[in-house]
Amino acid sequence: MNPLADALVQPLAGREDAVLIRPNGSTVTGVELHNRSGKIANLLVEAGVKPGHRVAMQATKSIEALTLYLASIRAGALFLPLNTAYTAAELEYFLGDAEPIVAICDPKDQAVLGSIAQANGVTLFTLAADGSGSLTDSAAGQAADFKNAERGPDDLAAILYTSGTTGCSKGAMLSHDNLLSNAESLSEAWRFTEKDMLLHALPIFHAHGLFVAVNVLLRVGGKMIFMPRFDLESVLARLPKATSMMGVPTFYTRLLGDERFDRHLTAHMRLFISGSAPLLAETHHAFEARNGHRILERYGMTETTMSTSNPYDGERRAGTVGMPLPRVEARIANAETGEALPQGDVGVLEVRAPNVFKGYWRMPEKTAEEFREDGFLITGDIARIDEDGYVTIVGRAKDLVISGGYNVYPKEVEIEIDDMDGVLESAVIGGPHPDFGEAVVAVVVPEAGADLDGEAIKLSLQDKLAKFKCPKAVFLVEELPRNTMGKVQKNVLRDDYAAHFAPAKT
């Protein structure tokens, strides 16, 4: 028994039609892509992988870093997918938390993560964008026939780092029956089967693009038009040939800023979905007006893969997320307390389903903090739930920023700011952003007598965060602002400064 492997690898044994297509029109069939995960599964194991040992990936997108994730799966492996816009001071305190047997770069980046691998006892391939490297020369001369790990339902079945409020980033587990049992929510919820074409153009990275959107094709036999980014000019090429499309709203205002866009473009197409981060309400009408689809909206968080969805059969409501999915059941609580709240009050959102994670990882202390007694998890995200059950986001906790749906915690920001020589202090918000949704904007305070700039804050954060954590606008300010406890009003500072932050569209 395998879970995940049986219900998403197995059956492409038995596929001699195409499960993916490359932009340029040439497809792997479910057998290749089998076999293929095969001879890299047999790989990992030569390579000293056993059940439960971790495989860690950042590597650019492709079908052969699909392959990747799918093998790691059939050796019970814990797969770690990180973000290719990481540094090295991230992934050396990765690869050092997680402790993978094996990881995978890009061929770019050997030479730096060589040394961090090597300090860390991780054995090191690599993979190019088209495919090539030491991972696919090796592979190919392994046997195509492997013996699917022995994993159950509670076994973990992936790891995926989220930031962390005190700077320190944490280790979300899903489990086998937590990635599984969101794919079939998902499937029974937007009526997903063997005849969808997805284009899918999303990162894998990151859960959407790999733990919802592959997830779900493969579990219901679909097939996937395998992008390796968004490109406008490929997505409207392509469209014409899919019955649906994910995406994080910068997606749909780029394709509602092209004239070609419109209904005959999209007349075939069955279902536009969109998350990690909120869909305006004025591009929900807006793309409705364009094409007369209604973009079906949805909730989920790293923790829980998707937890709420508007409906496909019925009103997809601008500015909700939606009802909670099959077999989730979610609430709206005290954020102080955990009682309960009546319906339409604002609180805290909680759930509890099959798909809610184990815990992060080697923090004990830090899961216990984040599940109430009768099994709900604490979301973070403030919301409340109307009489028809549909549930809006009206805030986050924490002062959580999303932009181009990541997350950003203001904390991890901070920390590298007020390291600067000549700070004394930063605070960090979300400011209103045409493409991202929001962007990261630092408020800095000068030490007397400094003489700070914005840009050169801006300039020596690249080689230390990833591209989306960066600040794109900086203000400096002679103090923050605080109420009577000393803690900084970070909703006045956005009143003050993000209301003014408009950057052009990038």
The other form holds:
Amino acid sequence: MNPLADALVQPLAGREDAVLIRPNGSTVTGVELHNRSGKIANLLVEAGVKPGHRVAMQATKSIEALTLYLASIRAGALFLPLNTAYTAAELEYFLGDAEPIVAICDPKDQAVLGSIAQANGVTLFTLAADGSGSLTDSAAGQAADFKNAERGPDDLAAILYTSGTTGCSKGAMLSHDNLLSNAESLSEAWRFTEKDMLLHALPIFHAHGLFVAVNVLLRVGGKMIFMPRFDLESVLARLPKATSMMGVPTFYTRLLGDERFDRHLTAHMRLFISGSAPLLAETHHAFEARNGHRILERYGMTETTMSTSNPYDGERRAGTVGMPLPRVEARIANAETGEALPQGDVGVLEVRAPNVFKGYWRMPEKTAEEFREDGFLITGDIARIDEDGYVTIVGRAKDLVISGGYNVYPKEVEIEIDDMDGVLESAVIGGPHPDFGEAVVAVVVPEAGADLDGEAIKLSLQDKLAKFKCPKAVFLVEELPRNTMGKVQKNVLRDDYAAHFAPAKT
Ligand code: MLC
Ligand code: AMP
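Please move on to the form predicted together with ligand MLC, as the form predicted on its own is already shown.
Next comes the full complex, this chain leading.
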């Protein structure tokens, strides 16, 4: 038994049809995908990977990168996908913390990753965007037959790193059952079948693109147009062949920004799904006015995969994230005391479900902080549940910016800025942004007499932090607004800098 491999990978062995379609039209059948995953799984085992070991990947999205995920599951390993934007400094932390046996990187990063891998005793393979590299070369000589490693529902299948309000990244441990139960719930809730062709333009190093999109489509035996990234022209060109699409709100505002995205182009589409960041009600309405489709918004987090969803058949209510999925219990509690609040009140959203993760990798204290005694996870999102059961996310108890669907914890950026010469202190906030929803904005207080330059601050952060975490704007001020307790009033800063970026188009 290997729950994920049995459900998602084994059925591929009997599929002669094209399961994955590249933007250039070339295809990979189920049998090919199955055989390739077997070859890579054999290679992983030869490289010393045993069940429970970690396999890390920082590679450009490709079918081969997806195959590595399947191979890792078959070998019983924990797949550790890493955002391609992470810098060497960030990677050093992840590899040191997760201690993978094998890591895969783009050939262009081999020099940097090579030394980190060597220092951590990791075997490194390369994988380029076109699928070439030492991973593919070494797997070519392996047998396609592979006996899947024995795994149980509670065994871990993946670790995804998420940052936190203290600025320290934590590895969220997800089990076979966490992922499979969610793929089952979602495919049923959203009526995915083998007839579906999903336009897949999300990255595969986060929960949305990998555990929602890929797992759901594999589970139902559907197909995917596998795009390397969200590129407006390619998406418009491929849309006529798709039945469904999943995206972050930025995908939908970008599509709306193009007049070719009209009723005609989307007439055949079954479903558009949005998540990872708030979809503005006005985007939802503008989308419907343009093409008649009501975007289905759902809500989740790395630690839980998906927890709530608007209904497929019932009313998709703009500005809400729908109702708890089957087997998900959701409640609203007082953020400080944990006391459950009456229906309709605003408080912190807490969830308990089979999809809730197993804790943070080697951080039992941090894990304990996130759970109530009765097993509910404190999401850190502030929400309300109305009398019909619809959940509305109204804010965040956690200091977090979500930019184009990527999480940025201000603390992580503030630590780096505060460390710079001439900086007294800083506050990082999210400013409304027409494309990314929110953009990272830094407000910096120089030390007396220091000659600081906002552009120089931006530039020097680029070696330390992934690009999406770097501020899109830096303001120099004499002091930060504080309340009587001396705490920085980020709400005041948000108001002060709210108008910095151009207003949204929709
Ligand atoms: C890229 N940049 C970003 C950014 N993406 N900056 C802030 N926020 C982002 N999300 C940087 C680039 O490095 C570039 O920097 C500049 O901004 C402009 O880039 P671009 O070419 O416009 O960006 P693009 O490559 O088109 O990417 C934008 C995007 C992408 C929205 C398509 O970010 C994306 O695919 N986001 C999806 C994120 C996602 O999958 N999240 C799910 C997390 S799971 P420069 O300086 O070079 O110009 C989760 C759970 C759940 O949250 O509920 O799903
Ligand atoms: P991540 O850690 O990247 O998984 O991000 C999870 C966070 O994204 C959640 O805690 C929410 O704050 C946010 N999120 C995800 N989906 C939605 C949504 N539909 N609306 C509002 N916020 C969302």
